[in-house]
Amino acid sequence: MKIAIVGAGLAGLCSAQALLDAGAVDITVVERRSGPGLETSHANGALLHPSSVEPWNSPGILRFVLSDLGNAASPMLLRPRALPSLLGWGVRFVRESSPARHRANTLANVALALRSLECMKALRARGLEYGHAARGSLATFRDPTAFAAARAWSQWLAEHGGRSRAIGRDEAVAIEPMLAATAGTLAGAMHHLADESGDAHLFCQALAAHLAARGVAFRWSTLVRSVRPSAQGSGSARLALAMATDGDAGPAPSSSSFDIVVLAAAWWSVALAAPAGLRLPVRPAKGYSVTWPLPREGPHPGTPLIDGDQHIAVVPVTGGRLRVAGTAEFCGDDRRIDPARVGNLVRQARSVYPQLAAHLASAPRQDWAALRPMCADGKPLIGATRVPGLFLNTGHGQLGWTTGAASGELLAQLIAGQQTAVDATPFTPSRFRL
């Protein structure tokens, strides 16, 4: 059986790994960039957070987004120019924000995230290095009402496998001494014990090398232009990939046939599925991060921090770096880095750790933005479509790093006809008639 996986980010590489373990032997990964993990997986928040996997379309989201329409400082920014592309998708997005649906979708994501931690542990046992740290995370709150809501939410999640505890400011400082400078402003914190961190790009590089050593073929700098049913007769490959190695302006693409094609190309999976007659309910939500080298001298943050009021994550990253990540911007297919959004992240990071403010103002930094593939109900699309041989592993939104390993495992188990480690029903593409 010939299998093609489109996309060499977290979803695609984890799919290839799991398919190998399930017995597949002829796997080709096709990637438009020159190496692994160079798009949405490249400089994400570096935090695997089963503590915070609730979909963004929480109850009241429509009122919140409309009240902040066009506000560059909003954690969830809707650009007016993106409205036409969101109309149909937005109806489902808002409908899934009812309390009952939102909780059900959250629990599905929790199961996938917790399983993913187990899968990551197994991969580390195989020698994969990516700067892993298991320090948990701290979610801090200045607003007492927000802290109380987070505490109640975590208590509910604890009934379904969550591991978090509410702590006071003194204990938060004991866990992360760098918080001492702002401890007086804190109402409290949630200590999320199961959260982990690591560099997703290093993980992709290590996993790609591991896969290549096991015989997986990689086609780098290769653009897939379409996926269509093969014109060959019955008994042969069922899907044809039209591919080009020189970008959109190149000559007519070559075609290769496969028994199974997995679309794991994040937001670009939408365009790839369209020629096969599938309209994926996925839209791009731009996320940002800024990364600095930490100063050589002086105290450094040691614990990943989630600022519950500013909706950002500030995470120590392997190699002596600090990364701040956050925001969601619905702006269509626009990958440009907005200086205003970056500036807001920089200001927020300096306010979280004022001891580092001068350093963060002058140190060289890496600004990054990517289009997260956001599914309308806040859960990824994993499994078969109505097109024979065409499978999906996309739509993870902000959860690609948190759920990537288990998503690949689930996909491989479905393709192989094996019993799945988690319930596949919440993630099946058929829930959208795909």
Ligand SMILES: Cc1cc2nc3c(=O)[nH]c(=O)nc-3n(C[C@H](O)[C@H](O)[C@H](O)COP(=O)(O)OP(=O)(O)OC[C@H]3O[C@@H](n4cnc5c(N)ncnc54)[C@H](O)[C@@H]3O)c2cc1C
The other form holds:
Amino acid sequence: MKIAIVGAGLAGLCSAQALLDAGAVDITVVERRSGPGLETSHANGALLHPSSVEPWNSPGILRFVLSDLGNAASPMLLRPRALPSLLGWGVRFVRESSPARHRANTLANVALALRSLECMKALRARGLEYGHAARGSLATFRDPTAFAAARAWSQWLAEHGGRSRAIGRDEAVAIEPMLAATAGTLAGAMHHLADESGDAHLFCQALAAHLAARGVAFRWSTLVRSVRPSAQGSGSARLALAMATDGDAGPAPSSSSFDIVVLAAAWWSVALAAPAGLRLPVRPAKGYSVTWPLPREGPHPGTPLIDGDQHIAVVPVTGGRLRVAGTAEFCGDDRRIDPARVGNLVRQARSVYPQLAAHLASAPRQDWAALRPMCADGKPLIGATRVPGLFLNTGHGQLGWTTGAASGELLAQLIAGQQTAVDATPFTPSRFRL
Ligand SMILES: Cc1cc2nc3c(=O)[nH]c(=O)nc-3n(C[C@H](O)[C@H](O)[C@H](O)COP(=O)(O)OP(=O)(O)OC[C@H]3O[C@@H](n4cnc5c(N)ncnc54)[C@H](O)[C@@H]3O)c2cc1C
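Any chance you could show the form predicted in complex with this ligand after that form predicted on its own?
Now the full complex is given, and it begins with the chain already shown.
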């Protein structure tokens, strides 16, 4: 059976890995960039966080977004030019924000996230290195109301496998001594014991090398222009990929046929699936990160921190670096870096660790922006579509590092007709009639 996977980010590479383990032998990964993990899986927040997998469309989201319209510093910014493309998607997004739907969607993500940590452990046992750390994470709150809500939410999650506990500021400082400078402002913190961290780009590079050594073919710098039923319909191959190696302006595309095509092309899967009549409810939400080398001398943060008031993550990453990540901007397919949004993130990181403020203002830094592929109900699309041979592994939104490994496993188990490690129903594309 010939299998093509479009996209060499976390979803595509983890799908290839799991398909190999399920017995597939002829796998080709097609990627428009020159290497693995160069888009959304590049410099993300580095957190594998089963503690925080609730979809963004929590109850009351519509009121929040509307009341914050026009606020350029809002953690969730809606650009007017993106509105037309968000209409149908937005209706579903809001529909899924009832308390019952939000809780059900959260629990599905929790199951996928916890399974993913097990899959990642198995991958590390095979020698994959990506700066893994299992120190949990701390979510801090200055606002007592937000802290109380987080505590209640974690208590509920604990009944479903979550491992978090509410702690006071002294204990937070004992876990992360760098918090001493701002401890007086804290109402409390959540210690999320199961959370892990690691560098997603390093992981993608290591996994791609591992897959190549096991016989997976990679076609780098190759843009898939279309996926269509194959002209050789009588043979076993059913889907033809039209591919161009020189990007959009390249020569007439070459075509190859496959029995199975997996779209793991993040938000760009939408355009690839559309000609087949599949309208994927996935839209891009731009996020930013900024990464600095930490100073050689002096104390460094050791624990990933989620600032619950500013909606950012400040995470030590391998190689002696510190990364701040956050913000969501619905602005269409626009990957430009807005200096004002970056400036905000830098200011926020400096406020979290004032001891590092001078260093963060002057040290060389890597600014990055990418488009999270947001599915309308906050859960990825994993599995078959109604087009024979066409499968999806996309729509991971803000969670693709947390859920990537288990999503690959689930997809492979579905393709192989095996029993699945997690319930596949919440993720099936057929929930959107795809
Ligand atoms: C600022 C930010 C912070 C984040 N922090 C976290 C975090 O802390 N924890 C977490 O769990 N998640 C986090 N995420 C989310 C996570 O990074 C994404 O969910 C994940 O990277 C999505 O992986 P993917 O493989 O679906 O997409 P991608 O990594 O984008 O892979 C898709 C690939 O498809 C390729 N492609 C697209 N179209 C074509 C085509 N036509 N032909 C060939 N190739 C094509 C692209 O080039 C790309 O390489 C964050 C995201 C952002 C933006």
